[in-house]
Amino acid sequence: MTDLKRALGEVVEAAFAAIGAPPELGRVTPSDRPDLADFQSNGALAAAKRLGRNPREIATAVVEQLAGDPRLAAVEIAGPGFINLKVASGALSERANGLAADPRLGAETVAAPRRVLVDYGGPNVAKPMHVGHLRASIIGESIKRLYRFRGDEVIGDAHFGDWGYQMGLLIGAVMDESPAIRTLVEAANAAGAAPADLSPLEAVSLADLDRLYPEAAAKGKADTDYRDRARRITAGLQSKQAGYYALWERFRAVTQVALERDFHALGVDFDWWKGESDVEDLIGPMVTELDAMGLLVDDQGARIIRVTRDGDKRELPPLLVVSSEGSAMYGTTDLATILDRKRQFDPHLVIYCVDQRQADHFEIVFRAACQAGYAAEGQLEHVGFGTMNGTDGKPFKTREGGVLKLNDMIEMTRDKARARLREAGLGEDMTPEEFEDIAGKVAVAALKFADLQNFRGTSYVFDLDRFTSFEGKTGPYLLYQAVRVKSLLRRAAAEGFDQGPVTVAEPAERDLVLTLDAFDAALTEAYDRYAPNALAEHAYRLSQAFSKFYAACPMLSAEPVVRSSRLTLAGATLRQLELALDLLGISVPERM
C-alpha cells in the first residue's frame, strides 16, 4: 500500500519524464505551505537549470501533464516554479480507508531483507550501569525494533564487558577482602576441578564489586607490585583457572541480576548476552591468522595493523592487536566479535549504537576488519550519539558529582510520575498495583521520548522536571493522548457505535488523514539514516494532529455515519500511534 507522497511522487515524475526532463526531479514532499497545498515538487526549478529552460515554463508543461487526475483537487504554479498539489478529499478518503485496514497501518517493509545485528547497551561486569549507558539502551532498542518491524532478521546482542585485567584487578580485590573465599579459590585452583561448595561465593554482591574495583583500580595504578598480581590472576582467568573462573562465574551472575532488573524496567531486552569471554578462544587463532595474511607489523614491540588511507586528512592510529606484553587488547575484542559475529550470523550489517566518542576506535576496527576480510566495506555502522549533560551543560553527575547510577535514575523518574499522577488527581480509585503499572510506565515514556526527539548525534540536557511534565512535547504527553483515544472508544463500543467507512470533510480531519499517511516517510528516514527522532516527532505530530480533531470534531454526540467515520480514524490513529510508541520502546496503558 503505498502512501499518497509516493503515489503522487510516482505521477510528477512520470510528468516530468514525457516533457524530457529527468524523472528524479519530480520528487513529492509534504508542503512547506499548508495554507497552500498539501504537497509541493520543486523540481522545476532544478530542471530549468539542467535543462536551460525557464523554471515556470518547466512547471506549466509538468502540470498540464497532471491535469485530470483524480486524486488532485488542484494543482498550481507558485513563486518562481513551484508545483503546488492539493489532494481531493474523495482520495484522502479512500486512504484513511486502507490505513484503517492495512495491520501495518501504512507501514511497508523492506524490499530486501538483511540479517541486521544491533551491539547496543554495553554493561560491564562488576560495575552498576549508569547514566552513560541510558542513550544506547534507548536509542538501539529503537533501532532494533525499527529494523526488525521493516522486515529484517535482527538480533539485539548486548555486548558485556566482561573479560579482562579488570577481572583480575576484582578477583584480587575480593581474595584480599574475604579470607574464606581466597582459601576456595585457591584450593580449586590448585585442584584443577571447580569447588564443590560454591556458597562462600555468595557472599559477593555487586555493591561490594562496585565498591571494590575504583580501589583495586587506583592501586594497581599506583603499585606495580599489586598491578602485576592482577595481570597474573588474569592471565590464570584467561587460561580458566578453576578458581579464578569459579569466583568470575559469580561477578557475571551478580551483575546479570542487576542488569536484567534495569534493562527489564527501562523495557529493553536482548536476543544474545554474548560478552567478550565469549571471542577469548578466538583471539590466538585469529591473531595467527592475521599474521599469516602479513597484516600484523612489529612495533614498538606490539604488533599492530595499520589502517591509514590514501585520502585520510591525518593519520589514524594502527589497531594494537597484540601489546608489548603480550595481551590482546580492546580492538582486539572487537576484532574477534566481528570474526564470530560472521560465523554465527554472517550479519549483512552491524549496527554499533555506542557513544560518538569511540568514533576513531570503531573507524579504525571496521578498517582492520575490512583488510582482513571479516566485513565488507559498509557492513560495519558506528551509530554514535552524543552525551546526556546537566543543566549546566556539562556531562551528567549527581549533586555529590559523582556518576548517576542508572537503576537510581529509573527510581528518580518513577518518583517524579507517581507525583505528578497524585498532583493531578488520578489514581484514587487504582488498585496500587495498577498505579505503579502507569507510574512505571510514564517514567519511561519520560525518559525516551525524551531522548528521542532529539537527533541521536546531539547532545542534550537531562531535566527531569520538563521531561516528566504533561505538557508539551513529552512522552506523558503522547501517554495521554492514546489514553484518552481508548478511553473514547472503549465508550463508542459501550454504546454499540461501530466504526464505518471514512468521509473526509473537516479540516482537521483532512489535516489528522494527511499526517497518518506520513508514517511510513518518518518510518524509512528513521530507518535509513539510523534517527528514531523522525519516527518520534512523526508520533507527537499524529498526537497533535489527532488532538486538533478531537477538539473540532465530536464522535459520540455525531450523526450515525459522520460517527462511524470518525470513529475509524480515532481506531486508526490509536494503533499507529500505539505502533510508532511500539518502535519507539514505549507502551501505553489502558487509562490513565
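What would you give as the form predicted alone, now that the form predicted in complex with the RNA is on the page?
For this one, just the chain is written down, with no partner chains and no other molecules.
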C-alpha cells in the first residue's frame, strides 16, 4: 500500500518532468497550512531558476498537468509559486478502507532486509544499574523493535561490562575486606583448581559490591601501587586463575538477578546476554593475528593500533590493545566482540546505542576493526544520545548528590503513577493486582515516552510531575486515549453495532485519515535516522487527531451508515496507536 504523500509525490514529479523540469523538484510534503491544503510542493521556485522562467508560470504548467486527477479535489497556486494540493474525499475514503483492512496499518517493509545487531543496555557486572543506563535501554529496545518490524533480522545484545579493570579493583577490595575470602582465593590460585567450599564467596552480595566499588575506584586513582595490583589481578582473572575466576563468577551471579528485575520492569529484553568475558578466548589469537598484519605498535611496554588518518582535523588517540601489565583493555574486548559477532551472525549493520560521550572511543575501535578487516566502512554505527538531566541542567543525581539507582527510579515513578491514578478516581473497582499492573504500565509509559519524544542526540530534564500527567504530551495521556477508544469499541460491540465501509465527509474525519496515512512516513524517518522520536511524535499526533474526531463526530448516536464508518476509523486508530506504542516499548492496559 502506498501512502497518499508518496502517491501524490509520484504524480507531481511526473508533472515536473513533463514540462522539462527535474522531476525531483516535485517533492511533496505535508502542508504548512493544513487549513488551506493537505499537501504542498514548493519546487516551482527552484525549477524557475534552472529553466530561467517565472515561478508562477512553472507552477501553472504543473497544475495543468495535474488537472483531472481524481485523487485531487483542488490544486491551487499560492504566493510566488507554491502548489497546494487538497485530497478528494473519495481518495481519503479509499485510503481509510485500505488502512483498516491492512494488518500492518499502512506500514511497509524494507526492500532488502538485513541482519542487524543492536548493542544496548551495557550494564556492568557487580554494580546495580543506575539512571545512566535508562536511555540506552529505552532507545535501544525501540530501535530493535522498529528494525525487526520493518523486516530486518535483528538480534539485541545486552553486552555486559564484566571483564575489565573494574573487576580487578573489586576482587582486590573484597579480598581486603574478608580475610577468609583472601585465603580461599589465594589457595585456589596456588592449587590451580576451583575452591571446593564456595560458602565464603556466597556471602558476597550486590550491596557489598556497590559499596566497595566507589572506594576501590578512588584508591585506584590516588594510589599507584593499589592501581598496579588491580591491573595484575585483572590480568590474572583474564588468564582464568582459579581463585579470581571463582570470585568473579559470584559477582556475575548476584548481578544477574538485579539486572533481570530492572530490565523486566522496563519491558526490555535481549536475544543475547553476552559480556566481555564471552570473547576472552578470542583475544589471544586475535592479538597474534593483528601482530601478523603489522597493525600492532610497541609503545612504552604496551601494544597499540594507530588509527589517525590523513585529512583528520584532529588526532585520535591509538587503540590500546595490550597494557604494559599484559592485560587486554576495554577497547580490546570491543574489537574481539566485533570479530565474534562477524563469525556468529555476520551482520550487515551493528548499532551501538551508547552515550554520545563515548563517540571518540567507538570511532577508534571502528577504525581499528576496519583496518583489521573485521568490518567494512559504515557497517558499525554509534547511535549516541544525550543525558537525562536534573533541573540544574547537569546529569540527574539524587538530592544527596549521588547517582540514582535505576530500580529506585522505577519504584519512584510507580509510586507517582499510583497517586495519579487515584487522583483521577481510577482503579476503585479494580483488584489490587489489576491496579498494580496498570500502575506499572503507566509508569513505564511515563518514563519511556518522556525519553523517546526527544531526538536521541539531545538532553532533557527529568520532571516526574510532568511526565506522569494524564494531560499534555506524555505517555500516560497516550495510554488514556488508547483506553478510551477501547472503551468506546466495547460499548459499540455490547450494543450490537458493527464496523463498516468508511466514507469521509467531516473535517475531523479528513484530519484523522491523513494522520493515519502518515504512519509509514514516520516509521521510515525513525528507521533511517535511528530516531524513535519520529514515531513518538506520530503517536501523539494520532491521539490528538482522534480526540478532535471524537469530539466533533458522534459515533454511537449517529445514523447506522455513518456510525459503522466512524467505528471503523476508531478501530483503525486504536490498532495503529497500539502498534506505534508497542514499537516504542509501551504496553496499553485494557482499561484505566
